[in-house]
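Take a look at this single chain, the form predicted in complex with its partner chain, given in structure tokens.
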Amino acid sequence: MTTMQRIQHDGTGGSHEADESSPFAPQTPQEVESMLSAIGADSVEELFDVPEAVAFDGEFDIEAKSEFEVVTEIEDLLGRNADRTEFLGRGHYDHYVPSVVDYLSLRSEFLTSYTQYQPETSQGFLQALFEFQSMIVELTGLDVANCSMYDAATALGEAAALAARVRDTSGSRVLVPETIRSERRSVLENYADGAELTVETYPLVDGNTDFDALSDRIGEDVVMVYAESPTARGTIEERLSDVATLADEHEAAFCLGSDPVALALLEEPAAVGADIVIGDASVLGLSASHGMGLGLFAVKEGYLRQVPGRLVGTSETADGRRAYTLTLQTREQHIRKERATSNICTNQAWVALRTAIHVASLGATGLSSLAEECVTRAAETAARLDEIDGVSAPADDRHHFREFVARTERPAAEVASELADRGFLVHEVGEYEIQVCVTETNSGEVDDLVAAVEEVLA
């Protein structure tokens, strides 16, 4: 250990000898000496109690770089991502995030604090999370929202585990729509595995639950029925109340998958009888981020003590002021270990903060408008594609939210690939089906997309 060669500064972007020390460890060589002498050690090496047999004396061969070099390198690397206009959705959406969300959430107080185990010095973040929970409560109409899961898929997994826990009699099956993203289903299956549940699907007709088929498949061994609205195909479900009633009749929990923008407009989950709502809340708060999410998780009051994840509640200070604190921690792994409601510890708190700021920035009015535009834009874009020879849109005879499936006469794989060559990305979701998602961030390029589709289908 060459402590005497520790060099602190290479912010110059230059290539001098920074490779013996971390720029983020502030000790000077003199301080190291004085600290060692206080400890009574001759070297830092001496402090490591690692048996020689397992000590590492090799190199990782990772070259230290200046900040400028790293930033430039990563800019160059990411520059290899093709320049494309994405009309992609299916669970990950690109809504415009106002600048104020960045500026406030990046304040170091929020960004670099930890879980609020000492509430007296964490009131700000706790209040923000409490407000996030409250917004989700308003949007879902349910009584309890936690302050984050990882994403919609893991939230669904946790929902199934919860449904199994809260049920009086044991059960073994979870029913999900056949249109569910296979990735989401796969995550659910991994959660279901430990809970000894199996996952089965029920069919949809024209983007809407095939209620008769669902009625056939349900039974007393079903612990949870899951439905989505909007579905992964962008359709708005029309029989949610019926599904809820059916689930209830079989003592199965009814879990609805949605997102905060859709919830601002569509039927209130509580009103249709949902017991649990899951979804990805980062559709507000994060723009396209390669699938990074924020699991929304809300339940009816009866499930409170079985909720996984963090909950913030109000309390009082010694001097009688309102205060916020993490609460009901006895549900959690750090207290209850293997009997916890979940293993979740690190969560998505900062994304929840961003989502809350985004919701606040929009306000009731702005969020409502945004949601309405999701209906309008999908309908208008579908109508325009439908005018093209060789395209029929939407493929499902339903109302849509943000996105829709279009049937193409040419194979979808070819259509998608040729659109990509022209700079536009759409989903290929069937042999002759593409899926198109429109938000405010790509709506300016719908004209170009339509023209490109015309060319490709011509």
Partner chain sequence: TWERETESGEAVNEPLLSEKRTETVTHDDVDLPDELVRDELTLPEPAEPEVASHYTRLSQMTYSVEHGPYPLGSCTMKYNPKFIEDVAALEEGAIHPDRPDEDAQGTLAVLHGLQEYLAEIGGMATATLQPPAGAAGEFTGLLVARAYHRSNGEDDERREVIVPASAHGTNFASAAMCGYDVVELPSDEDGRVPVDALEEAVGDSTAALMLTNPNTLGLFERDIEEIAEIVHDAGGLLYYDGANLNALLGRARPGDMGFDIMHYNVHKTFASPHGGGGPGAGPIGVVEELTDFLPDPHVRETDDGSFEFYEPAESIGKVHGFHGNWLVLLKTYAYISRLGDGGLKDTSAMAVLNANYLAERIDLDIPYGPFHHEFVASAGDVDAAEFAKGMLDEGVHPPTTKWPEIVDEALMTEPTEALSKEQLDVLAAAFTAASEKTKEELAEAPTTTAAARIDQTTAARNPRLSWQDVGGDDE
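All figures in this text were calculated on a predicted structure; none of them were measured in a lab. Residue numbers count along the first chain shown, from 1. Whichever C-alpha set is largest while still superposing within 1.5 Å between the two forms counts as the rigid core. What changes on going to the form predicted on its own:
The two forms, fitted on the rigid core, differ between the two forms by 2 Å or more at the CA of G79. In a rigid-core overlay of the protein, A416 has its C-alpha displaced by under 2 Å between the two forms. Once the rigid core is overlaid between the two forms, V32 counts among the residues whose Cα shifts by 2 Å or more.
Instead of the form predicted in complex with its partner chain shown above, give the structure for the form predicted on its own, please.
Next up is only this chain, free of partner chains and other molecules.
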């Protein structure tokens, strides 16, 4: 049935049947008929173009099974998956997630919560989001952080749109490193198309910004310069202050891409002159999903009223107690419509909660230790691979964070394929280059990876 009988009480203890309608679409049949007549349609079904091959005909044709039978069948199906150890990175990083993250975030008041528009019923979640914002502010050194974006790619797109809005003079170019991850560039170009911006790249040398080439390519028509540290190749940028100064001299915003673990060790973005910081905060709180993320977005105070997404602020109740609430909502789409700072009208609040719990459980010392391990593990693994004939690692003569590129004498496609046959997944990033990422979750398999590389290149 597409409608539901509703019973209405008549105030005398009795009841009567109301018109049939869905509790989620409260129009009566007469109202539906009137609307269909006004637009010249005979039925609601005419409004939807559903191919006959996938249209529901009233039968699912699925054999009925018990829960035990279904669970057994699914376990058998999943058991056919090849057992592989991932040494994959490039924006998707697998760090150990403490059990407390699941224990707290899966509580029903968090898991089933909707947007916290009613602060009187949402103080707990609002405080958690405020703490997330505070953590990002502390890690970046900037003044304002929102309580999340969809992912790093949408955060980058929003950064470019913000830079275009705040620029005093005209301009339309956005400069990004040539090694920018494909998904980030794709989303950025979608944003740029709507904002009448163009995306151009600048080259890198040994994995880091070619400053001379960037100086040649920047001009008065550039609205934003984007750099990453760590880069897509895992290198740590060494001239961020120079890039920031160059951008400032041309009245362009400087946007830096990073993540919370790296920010615990590297110099604060504010200290190197960043105007905007974006990245993926789900490196903490989520296992590598190779899909869903958590965009972080922080800016200097001068950009406050141009920030996309939601902001949680503090206030006081009538009796003087601290209270949390969504603030500066006149920036947002549900109020300003087409004049809003962003078309995004939601966020990743639950994932932000998980990240905040993870950061809090690590503490400042634990987070710094994790970041230091990301440097030492990458360096040690690269050194071991470099001892193998036919491998040069790292390919870039830089400091690295989590991951690095290794050059191989054999074609990278063959090396990656044969490593997969032996149970190890690495990135193929060039004709003779593979990329390896090491964290605490796969470091115990490094010995076997090294042995497998030796076999492949023997």
